[in-house]
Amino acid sequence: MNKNDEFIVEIEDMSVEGAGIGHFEGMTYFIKDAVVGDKIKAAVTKMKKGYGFARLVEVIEPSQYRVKARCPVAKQCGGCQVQSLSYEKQLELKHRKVRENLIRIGGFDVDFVDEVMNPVVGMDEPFRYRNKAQYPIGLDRDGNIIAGFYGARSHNVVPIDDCLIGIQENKDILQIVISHMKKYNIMPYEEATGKGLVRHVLIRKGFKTGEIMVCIIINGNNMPGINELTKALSSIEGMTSVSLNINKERTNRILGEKVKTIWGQPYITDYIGDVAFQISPLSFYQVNPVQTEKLYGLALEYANLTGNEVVWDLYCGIGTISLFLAQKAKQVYGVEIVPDAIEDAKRNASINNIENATFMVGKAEEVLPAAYDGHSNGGFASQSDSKSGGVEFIRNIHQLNERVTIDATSKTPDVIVVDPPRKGCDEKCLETMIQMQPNRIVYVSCDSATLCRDLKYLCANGYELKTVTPVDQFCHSMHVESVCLIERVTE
């Protein structure tokens, strides 16, 4: 087969990136915009050894699961991978993805997997769920200023008037910003040349408070007519914070390190359950608050806290899970490598009057062993605390010099919660978790492949998988979160 050769194929499955998978003349093809169950005409775009890529030319017989995408630019935009697939089928495929990884990567028996797996926790309404959007600003072919999202596998801006998985206020905010740019002849940033001022518009909303934040990312120190712009933005109901983020680097990283509050507060507030969180432009915060509350509710259920437990929360971010659990635990220790996130976690603990949560900066795979064995590790100098029998850490990481005392009894926690990045847990971290012998491990994962790899390790070293529940955090994509309960096997 050569480029642009056409062929007819039936779509048998979906890839992790949302492409349809079909087989023709012994080759596997990945075909964007095709959905499982379709019979289509496709054209080759690229060939590799053993597989190829193709584009959808014509749907000959549509799948029973094919639906009309609500968004008119769903095919061009890189955001929603499978909006043309019924939501029920999306959930089924996500369940199967986690199940197959448990069997293939985790090495678990099929009957056992079917026993411990729960259905995917989906949404009643899988639209308008995102509380955050980062819109790149660019020019169309006629030189008009546009806002939208990047097309799949590109940095070409696809103009989007109203993203249907985002909040409705996005549309009005973007219109105000673009109108202001036209009035003051402000040009969008160009990656190729490094010229132009406005790079992105970041919008966040607290779903429970109704508070809205707008942060304009600029390639400069200020923006012409900024007071007039903030006056216009402040007329939108719920507007709480308007700021500029300075990013003058020749990079495709969206946010710079410096934020200037122009109007209102430097943050908005939102809630997960009864816990309030202050969210700044640089804060990490889950983008689907409805599903996040379900996800953390499951984590709390699996932790099975009675008020007497010591919990370690690894990869804790701004303390969302830590503070959620602290309401039911005796003591929570949170560990996160990003110093700004730890400062956010401490502030969030303070505003909620939560005093039984302690946060530390560092890599989980370094902090946890240091806490367990009391030896210097990973930039930590440690010494025995004769009064408590515990370990006192003098933290030198990122010039932070704060003393954190960990009671000796906390070195053998009742529960460890992990919510690692896509790469999963470091092996040293897993080893130390096993050495610490918590009764329960609650594993929250954004990648079922690395989750199942880590489950295999834990279950080969004295632990047993009790339950797995996938949660649909990102509707209309193939991404799926999971939360698992792992318990120590006792004699």
The other form holds:
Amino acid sequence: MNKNDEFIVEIEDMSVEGAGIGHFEGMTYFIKDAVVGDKIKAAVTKMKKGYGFARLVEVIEPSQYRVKARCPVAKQCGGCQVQSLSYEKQLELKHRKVRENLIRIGGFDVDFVDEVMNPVVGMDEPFRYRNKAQYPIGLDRDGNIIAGFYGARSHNVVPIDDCLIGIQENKDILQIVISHMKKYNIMPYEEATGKGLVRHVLIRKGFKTGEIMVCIIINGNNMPGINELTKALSSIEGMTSVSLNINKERTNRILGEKVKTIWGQPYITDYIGDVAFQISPLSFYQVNPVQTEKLYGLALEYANLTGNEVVWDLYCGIGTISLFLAQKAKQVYGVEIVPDAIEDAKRNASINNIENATFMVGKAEEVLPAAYDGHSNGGFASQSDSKSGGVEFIRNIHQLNERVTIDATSKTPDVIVVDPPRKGCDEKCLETMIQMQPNRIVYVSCDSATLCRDLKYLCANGYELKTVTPVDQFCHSMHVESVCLIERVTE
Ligand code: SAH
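Shown: the form predicted alone; wanted: the form predicted together with S-adenosyl-L-homocysteine:
The complete assembly is shown below, putting the previous chain first.
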């Protein structure tokens, strides 16, 4: 087959990128915009060894799962990959993905998998769920200022001011910013030349509090007529924080390091469960707060805390899970590699008056063994404290030097929670978890392939998989989060 050759194919599955998968003459094809169950005419766009890419030319018989995408630019925009697939079918495919990985990568028995797996926890209304949006600002062909999103695999701005997975207020905010730019002749930043001022508009909303933040990312130090702009923005209900972020670098990175608050507070507040979080333009925060609460609620349920437990929360980010668990545990230790996230975690503990959560900067695979062995390891030095029987960590990571005292009970936690990035847990981390022999491990995962690899390891070393629940955090994409309970086998 060559480029532009056409063929008729039935779509049997969907890829992790949301493309339809079909077979023709022994080859696998990935076909954007086709959905499972469709019979289509496709045209080859690129051939590789053993597989190819094709585009959808014509739907011959639409799939029973095909729905009309609600968003007018669903096809061009790189954000939602499977809006044309019914939400029920999206959830079913996500379930199937996790199930297949448990069998294929985890090596678990089919019947066992069907016993431990729960249906995907979906959303009642899978739109308007994102609390954060970062709109690039650009020019259209006629030179009009537009806000939108980058097209799939490109940096062309596809104009859309009302993304349907984002909040309703985005539209009004963007219109205020754009009409201000027009009035003051302010140009959008242009990647090709590095000229122009306004790069992006970042908008965040606390779903529980209604507080809204707008941060305008500029290629300069100031914005003409800023007081007039903030006055207009402050008329939007819930507006709490308006800031400028300075990014003069010629880079793909959206945010620079410097933020100037120009109106209101430097942060907005939101709640997950009863725990308050202060969110600034640079802080990390989960983007689907409704589903996050369900996910962490399950993590808490699986941790089965009574108030007497010692818990490690590895890969803790800003401490969301740690603080959620601390309310029901004796002591929580959180470990995270990004120092700023740990600063946020500590501040979040303090605004909630949570005193039984200790946060440490470092790699989980270094901090945990150091706690377990009680001696120097990977950037840590420690000394015994004979009085408390505890261990004192002297940290020296990322030029941070701070003393953290952890109790000897940290070596024998009751529960370990992990929420690693896509690459999963480091083997050294898993090995130490097993040595510590917690009764329960709660594994929160954003990649079911690495999750199943790690489950296989844990289950070959004295642990047993009890429950797997996928949770849909990113509706209309093929990403799926899962939370699992793994228990120590006791004879
Ligand atoms: N539970 C967190 C989010 C976890 S996302 C929350 O709710 O905020 C995964 C986190 O792991 C990220 O914050 C990332 O910075 C961190 N991370 C990545 N590699 C790590 C490592 N080796 N050790 C510790 N943390 C790591």
